[in-house]
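Here's a solo chain for you in structure tokens, the form predicted on its own.
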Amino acid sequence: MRILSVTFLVFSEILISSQDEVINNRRFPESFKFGVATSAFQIEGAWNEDGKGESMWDRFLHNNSSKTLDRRNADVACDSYHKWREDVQLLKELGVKIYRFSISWPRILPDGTTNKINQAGVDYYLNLLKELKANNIEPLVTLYHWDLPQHLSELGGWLNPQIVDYFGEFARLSFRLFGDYVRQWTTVNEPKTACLLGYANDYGAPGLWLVADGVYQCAKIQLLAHAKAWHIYDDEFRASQGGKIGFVLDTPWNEPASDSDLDREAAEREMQFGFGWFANPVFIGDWPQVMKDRIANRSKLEGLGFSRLPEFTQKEIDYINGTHDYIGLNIYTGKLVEYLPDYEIGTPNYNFDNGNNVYCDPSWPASSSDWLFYYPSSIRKLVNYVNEKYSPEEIFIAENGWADHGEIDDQSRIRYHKGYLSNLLDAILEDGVNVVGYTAWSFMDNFGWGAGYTHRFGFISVDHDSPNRTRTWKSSGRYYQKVIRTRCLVDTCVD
């Protein structure tokens, strides 16, 4: 299958940064919506407050400490839940036209059913989105970032199919809360990686080591309780709330690490396996091919009469494909990616299904972070390879970003993003890839998963040792509301 390569166009107007990079010196069209983005476990704290119930992350890591790289947790986070007043004028000065956060299950659901509604919950949720609007912010809101309620979790979590069910409900709840409020909904964010992360090992919560089929189940149950949302507001509220909802999806930009047919073959089945995993069934129908030939063959070799990889019925397939108003894509960076033999048959293992060797060239300028490293012509092959394969209404990048220690002076956020956003505008106009916005992350520092406190991708600095958390402008945060207003990555743009 053919991998694309896409060309970059230069023109006469253009400007060279400091690190000899070509950053485009056009405008953003009028009509795009920048942003930030955050999720409610990683800012809001307040963790058993107001008739908030347990998440599955409060009781994993108030279980074992050691689960976050500095040993702290997010019970008060940035304590969003009480400074919400002070973070949406922030957002004002910032200049943002949209803010993308995620509503907390069991805040306002304390066991994830709709047997008890949790009103002080609904109210934060409420006064939020009525500031937002008084000072037109508009939302875009994520059902679920993650914190899935813990009495769920213990009824199996997302290995249970009657999740799809509760989900439903919440989602179903939600939409009637506070729908009045909302046009652009994502349901899950980012499955791809609360499955591995969740159910693959131990670094995530719920912390199951099942490399070889939970994350498989895990996925089909994700895709179910997506298309379960996305049909319950298609069928009840779009008519009367007017709104989109989609579902945002994360990878790294795969390139072969070298032209021959090998490498290309492993970066597209890298691609698939990582990406097509929740893309195909959403806008083609069913799992990839090459996923289900790969994995049904090993099952086979382990001895095996069926696929670890669980089957989708008709009914299903018919279900998920199409459940689509627009697709969010969360990228950071790009990786390399060399051809393996197939490993021997063992212990099964979704990477051993997958296979491939990816890393990241040494020469890419790296973050605070092992994973993540510049690479900024990521995001256009990215959004290129995406409208291609499966011609999504609309793009939205709704993650993208940069990690550092907290530095104020944050020289190098501002490098990344002016490089990337560069990269995005040259898709938009050159390519005429139709990307309508993109939410920076993060709006401030926040809590990093596994990562806790040691890893800060804020344009606003959030002190955590403060019982205030005080936040502090970085320079970035003052590069991008320049952008904002401006619409432009540089100091003089051609109109």
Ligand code: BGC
Second form
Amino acid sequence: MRILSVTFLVFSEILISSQDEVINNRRFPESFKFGVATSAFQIEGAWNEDGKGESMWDRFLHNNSSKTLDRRNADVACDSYHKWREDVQLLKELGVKIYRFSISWPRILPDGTTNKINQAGVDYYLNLLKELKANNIEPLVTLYHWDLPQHLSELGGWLNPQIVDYFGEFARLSFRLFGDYVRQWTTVNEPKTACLLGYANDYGAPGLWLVADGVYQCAKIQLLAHAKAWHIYDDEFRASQGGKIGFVLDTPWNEPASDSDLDREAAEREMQFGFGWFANPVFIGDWPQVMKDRIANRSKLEGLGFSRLPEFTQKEIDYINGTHDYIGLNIYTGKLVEYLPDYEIGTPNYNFDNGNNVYCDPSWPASSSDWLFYYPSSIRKLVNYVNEKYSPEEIFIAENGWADHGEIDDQSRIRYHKGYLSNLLDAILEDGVNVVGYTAWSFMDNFGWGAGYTHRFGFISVDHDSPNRTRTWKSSGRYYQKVIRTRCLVDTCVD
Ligand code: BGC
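Would you mind giving the form predicted together with beta-D-glucopyranose, to go alongside the form predicted on its own above?
Now the complete complex, all chains and molecules, led by this one.
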């Protein structure tokens, strides 16, 4: 009898949704927080209304429409600046426990400094926070999701160490103004991608080709800014507000292309160059050794008397180390990593410093975006890796999502979230990793950096051609609504 029931249990825990996919049919823990994510620049619009200042992304796109695939910008985006009440009702209908959004720095501080506070901008976020509270939705607030005030960009942006202090002032003001409503803060979203997009090439604002050195300087300054905000919260607000603060890092899961030692080493180096670059200073102290060694060595061979990777002083190492209450992860895809012999010394470049061949397996289902493939076990592998290497207090999946061309019956998005969430549930229940929440990217179709409106990520469709920016539910929205309600991924689960 016992053997029979055990067999039944094991069988019932495995439901085959397609030939090769096994979907976990157990339930997420009661405490697990399901939600959705957005960012200010990508949804708000109203780029110059009610006293908002210009951001470096406004300037970047206004100066050159070829920076997006459809030559469109985010002046109106989803018009959430005006439609926030309707949006909160949609969030409520979706049933989310948590909503991740960002504050537009230039909306509350038009030139980035506290010389002038824009009350209309402050009111916008206060109203949004109050409306979320009235609907029992927790906010997860990102301070910096890439829309640096243009004035600060002209001061040197993330290459100027003084930005750390300006960011500190902005953070302090945000904690003071909004902190009574917020229990979870993110300092910076994806510092790696922000630095690579805007300071290693001109795909993103401010569009500087500083791939040999500026990109490393940007990383150092974003880390110091993150730490500054963390310390301000810790010293001045934690006791009274009792929230958590950390940062959000993005990485694919980098897997060795073969079992060879060289490929394994290359995959780990890829993780260190893309993830440890930011995680090590905050969780361990200082840059990853492999980055220090390789960049110092190449700099020397290039004839420099110092490393292009700026050193931290011991004081800075101590200041940054330990500035976490959780780690946020943005994971979309997997990558295969193949060892390459070192690039010849020539033009210095971040990519040559690292120097691997990184690609996606052509057998993985492709999204509409060339960088995003369906590889669902990537999320389980990544959270285990982060857990083992960095032992964060908790892991929060801050973004995970799928791009298509905007289908309303978006079955590929359902498959994606089902597959990734199933693996995440395995990580929680089978591997014991402390993952406490998940905000899918994205709540609704929105502006894509470089993509404009050509690739869609939302559970809710937005008609970017209608003046009203009409919202329409997609099949994936209805699916996710049920997942949230049942805390379960398969059809056989009932409330
Ligand atoms: C960013 C989002 C972006 C998403 C999809 C993430 O890297 O944080 O802002 O829209 O990827 O491209």
